[in-house]
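The chain below stands alone and is given in structure tokens; this is the form predicted on its own.
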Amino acid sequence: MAAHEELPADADAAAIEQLHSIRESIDNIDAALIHLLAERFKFTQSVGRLKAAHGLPAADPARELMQIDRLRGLAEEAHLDPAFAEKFLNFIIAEVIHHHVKIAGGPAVAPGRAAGAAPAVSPIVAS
């Protein structure tokens, strides 16, 4: 865990106690997104689960494609860079990918990208 930023000895009490107060939201907020992965996943392994039992491709590239408009959308309705959204989607949908396909026993390879995206950041949600 990195230190804490060193602050001036004569920074304003009352800025500092509002500053840490905004990072003690912006940190539940961090807890709660770990939280709703964490059970996003539950339900994608099922899916994955599904498919091996099925025979059915780990990557759905309509849906992903579908997945991506309606997150777009979303973003701009909450007014959060549609850009941002799109390549935290990707990240999630090329993880997923990735652990459908293990869950099949297919090749262990490294995430890639969500079909019909541009290259994500880093490989993570799609069912």
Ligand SMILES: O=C(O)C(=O)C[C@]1(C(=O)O)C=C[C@@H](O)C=C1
The other form holds:
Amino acid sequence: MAAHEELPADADAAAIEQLHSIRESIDNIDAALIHLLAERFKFTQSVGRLKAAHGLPAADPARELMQIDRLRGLAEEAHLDPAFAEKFLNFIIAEVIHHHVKIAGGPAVAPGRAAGAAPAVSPIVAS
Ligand SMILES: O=C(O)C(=O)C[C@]1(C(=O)O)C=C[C@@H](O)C=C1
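After the form predicted on its own, can we look at the form predicted in complex with this ligand?
So here's everything in the complex, that chain up top.
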């Protein structure tokens, strides 16, 4: 069923009720994710200002590799696809670096790294 399609009128009422109940939890989790991301970006903005004030580079590939390694481990423990966890973190970090570069008054995109791209060097091989 396409995303825009409505549920069939003759669908089982109990199943629809269960679907709505599950969707409530999904909506709560999505809201929590947005709030968590907003908090994370507040902290990374502080990091961006600190780095800009002290002439530190926007990206820290060694730190990123440690974060990826750690999150892949956490994902495995939580039965979440580690490759997805890595992609998700890289997506967020690319945006953070974009912010850092803007705060520092540099080009909108860090050299050699498009928004959403994986780090330039990543020895961690997807399993
Ligand atoms: O910890 C830093 O140095 C940050 O700038 C934060 C952060 C992150 O979002 O976690 C972003 C960019 C760096 O390459 C590494 C980590």
